[in-house]
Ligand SMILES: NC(=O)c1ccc[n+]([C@@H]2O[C@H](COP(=O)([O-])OP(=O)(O)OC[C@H]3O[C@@H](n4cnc5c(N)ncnc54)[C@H](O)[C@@H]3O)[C@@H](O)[C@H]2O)c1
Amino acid sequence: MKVVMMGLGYIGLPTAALIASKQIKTLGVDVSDKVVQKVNQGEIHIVEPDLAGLVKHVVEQGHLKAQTKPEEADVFLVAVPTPFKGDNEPDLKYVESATKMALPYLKKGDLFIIESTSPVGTTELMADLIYAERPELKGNIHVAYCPERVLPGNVIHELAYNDRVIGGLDSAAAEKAVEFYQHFVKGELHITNARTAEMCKLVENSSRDVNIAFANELSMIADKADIDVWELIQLANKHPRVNILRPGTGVGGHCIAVDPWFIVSGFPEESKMIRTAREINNYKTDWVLEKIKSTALQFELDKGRKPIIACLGLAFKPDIDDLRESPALRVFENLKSNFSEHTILPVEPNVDSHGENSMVLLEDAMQSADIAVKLVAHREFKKLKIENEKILLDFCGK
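For the sequence I just pasted, show me its structure by itself in the form predicted in complex with the ligand.
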């Protein structure tokens, strides 16, 4: 068996390496020369524990190689980005271009699987695209969808042990895909159709988004009602069937903050709660900004000078270095541009710099700041000591 993986990013590279580790001939295809070169040198271009050793091993053993063009194979996997564009519309241009690149190399009996998070109907669309150019393949190849649900930082383990949902365009495709995933997945493989599998991935992340939106809404209500939201949630969660999540600065990252829009754009009339949850989580970041600005203005009125503000955390969630779609980063950047006469200190223990901003050490920032704004619950901020004169605005709890 030979496998082609289209896209060698956070998902494609670990998946290709895991497949290759089962002594399956694997060709990784990426449009980036840099990525291809790195992989062929047995190196990696992303941060992911345990991945470097695995890639080095499978490249040295000759089971994984990379190039910018596909070749004939038995299985084609697509793990390219699916961002959104314009008015929160899914942008399928990468999935389309990967499908078009693979198209000339497809032959009778091949299995074509999309793993990229995709709006409902994408697998059918890509099959139509293939059959429009290669009508002889209709009924002769197997097309399926199998979403990825790994947690960055634990990808190698989760790729092997998570359950997978596998949706075929027909049952033969689903069964063929199950046979394939059995080579490297130890978790259970659940069979369905492609549309359900596509929606399943979107619904998983929307469920998280809606639940976080409830916590974020509560935090704003509690603030107005002069109630400590952390105590409130802790007490409510004593109910045996209540489990309220933690509020924060908003919701970020490339999954939970993005995927719900794929449902909203496809089903605008029916997805009122999912849309509202997205809006609440985005609004929470504006609310945080307003809190910081009004606290700073009050400080200026009281003390006759502008406060120094330290932003504690820029990543989109605790203990990672990923700044994609990060609400904390949005707060920092907004303060930098709209509060330009103030000194704004970025503190992010997981990165050295971002653009032209060098990070400030936590101890230095805490010494000079008048207002410390806790935007991300990084472990480094757990034992924060606040001196009498200083103000702490904590948006993510102890």
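Condition change, the form predicted in complex with the ligand to the form predicted alone:
The next block holds one chain only.
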């Protein structure tokens, strides 16, 4: 068997490495020459525990290589981004591009699987694209959809042990996909149709978004009521059937902050709660910004000078380097642009720099900052000590 992985990002590279670890010949394809070069050197371009050693091993063993163009294979996997366009509408340009790149190399009997998070009907659209260009393949290849459901920071383990939902355009495609995933997935494989599998991924993350929205809304209510939200949630969760999540700076990442909009875009009249939850979580970031700015202005009135502000954490969640859709990064960039007369210090232990901004060491930032803003609950911040004259704004938990 030979496998081609289209896309070597946060999901594609770990998946390709895991497949290759089963001594399956795997070709990773990415449009970035830099990514291809790094992988072929046995190195990685992302931060993910256990991934560096695995990639080094499978590359050295000759089971994984990377290049910018695909080749003929038995299985083609698409794991590329699905960003927004317009008014939070899904943009399928990368999925389409990956499909078109694979087109010339598809042959009778091949298995073509989309793993990219996609709106309902995407698998059918890509199949139509394939058959429009290669009509001889209709009925002769297997097309399926199988979304990932992993936690950044624990991707290798979850790729192997989490259950997977596999939706085929027909039963033969689903069975073929199950046969493939059994090579490297120890979790249970659940067969359905492609549309249900596509919606399943969106529903999973929309459910989480709604629950987070309740926590974020509660945090704003508690602040206005002069109640410690962390104590409130801890006490409320003593109820045997209550499990309120922890509020934060907002919601980020390539899943929860994005996937609900795919449902809203496709079903605008029916998705009122899902839309409201997205709006609440987006608003929480604006609320955080206003709290920082009002605190800074009060400091200036009291001290007669503008405060130095340290933004602690820029990633979208703790202990990773992923800045995609990060509310913490949005806070920092907004302060940098609109509060430009202030000194704003970015502190992100998992990233050396972002754009023109070099990261500041936590120790250095805490020495000079007047206001420390805890935006992400990185482990480096858990034992943070605040001197009496400094102000701490904690938006992600004690």
